[in-house]
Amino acid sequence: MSSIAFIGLGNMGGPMAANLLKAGHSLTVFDLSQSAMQALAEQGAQCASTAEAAIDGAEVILSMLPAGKHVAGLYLGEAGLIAKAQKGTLILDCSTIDAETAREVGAAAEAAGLDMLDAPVSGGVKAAQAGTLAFMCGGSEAGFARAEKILAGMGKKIFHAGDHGAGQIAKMCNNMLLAVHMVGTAEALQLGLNNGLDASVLSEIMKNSSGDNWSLQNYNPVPGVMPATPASNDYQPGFMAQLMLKDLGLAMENSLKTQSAVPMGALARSLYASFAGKDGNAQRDFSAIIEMMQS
């Protein structure tokens, strides 16, 4: 078992940290939210007053932060954790950020003699709670080999996508596709509803036909079809629409830099921008996009 410093205890980070405790690791946590730290303390974690204090004696540093600027601010510079970490420390950043920042921070860690992976996740809050996340990792083979046993405490599918930044690229591509097929699934189901079909019956037909996809199988956007989905819980996230919009923004920025044609991704981003811009929608689950097809 390892001594781990966990920084960032939000909707995803909190349950991920809890699963590391369940796996038997020693955990020191830091977050700006005292209540988030207290919840982990009640499960056996130690609380630190600063991020720097959290990494004292840690073999592994794991972070789950909102955006690239937060990751860069945490790790880079004379006061950053890369400069403060002891030699041999493994750093795992599970935030979803731009690939350029992931590469910059990864290169700085490598120059300091540290193994670092960008390791964004897929699966949402439900998978974070259940310990069934998918991890998409970018970094060295040696770093990945060290990371697998740590990540296995929080997820079931762990992939090595390539060098620094590759994990972020894989996550970006995955979530763009997720947005596209959620929009398509919502369109198709609402069309069926508008013609008097039962959404449950239509879902079963499509799940067993050529229209089958992950959204139909696991995340149906129609209330009542799947009892455990956000749609059946007043669209409580889950995965917030504003986070999907953020991820689609990363994809659009990258598509311009790489001159990649992403017309479906661009349309999905436009739809999510319109949806999330309405009062309250940004914090609702991304599957609530079906409401845009109901007018």
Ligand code: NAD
The other form holds:
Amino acid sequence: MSSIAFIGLGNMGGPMAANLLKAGHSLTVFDLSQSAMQALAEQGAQCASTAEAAIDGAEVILSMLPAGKHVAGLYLGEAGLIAKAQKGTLILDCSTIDAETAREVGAAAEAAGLDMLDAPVSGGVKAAQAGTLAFMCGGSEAGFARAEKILAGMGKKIFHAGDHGAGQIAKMCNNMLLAVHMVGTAEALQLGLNNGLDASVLSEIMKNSSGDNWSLQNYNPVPGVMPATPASNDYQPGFMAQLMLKDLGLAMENSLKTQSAVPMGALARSLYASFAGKDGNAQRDFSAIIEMMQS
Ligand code: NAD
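Okay, that one was the form predicted on its own. Can I see the form predicted in complex with nicotinamide-adenine-dinucleotide (NAD) too?
First the chain shown before, then all remaining chains and molecules of the complex.
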């Protein structure tokens, strides 16, 4: 069992940290939110007053932060955790961020004699709670071998995509596809509703036909079709629309650099930009995009 510093206890980080405690690791946690730390303290974690204090004596540092600027701010520079960590520390950044920042932070860690992996996740809050996340890792073989044992406490499928940044590229491709099939699922269901069909019946038909996909199986955007989805809980996240917009922005920036054609991803980004720009939608679940199809 390892001594782990866990930084970022939001919708995803909170349940991930809880599962590491259940797996028997000892955890010191830090978040800007006191209430997020308090929830973990009640489950047996130690709380630290700064990120630097949290890594004192840690063999593993794990972070789950919103975006690249937060990750760069946490790890880089004289005051960053890479400069403060003890030799041999394993760093796992599970945030979804741009591949350039992941490569930069990974290289800085390597230069300081630390193993670091970008290890973004797929599966959402339900999978974070159930300990069934998928991890997509970028970094060295040796780092990956060490990381697997820790990640197994929070997930069921752990992939090694390649060197630093490769995990983020895999995650970027996956989330662009997620946005596209969520939008497609929402418009197909709304079309059925507009024709008088019952959304539950139509969902069941499509789940057993060629329109089947992850959004339909796990994350139906129509309220009442599935009991535990954000749609059935007033679109409370879940996965905030602003985070999906961030991820689609990463895909668009990368597509310009790599001259990749991403017409469906570009349209999905445009829809999410328009949706998240309206009052309060940025913090609502990304499946609420179905409201754009309702007149
Ligand atoms: P969130 O906003 O709920 O949580 C982020 C947490 O980080 C907050 O508690 C915040 O206080 C904390 N934080 C921010 N800056 C900090 C700092 N400098 N030091 C310490 N704590 C800090 O976000 P989330 O939904 O948990 O997502 C986290 C990451 O996981 C994002 O990159 C997101 O894209 C990705 N992700 C989210 C989901 C999902 O379904 N929510 C699924 C897969 C991946």
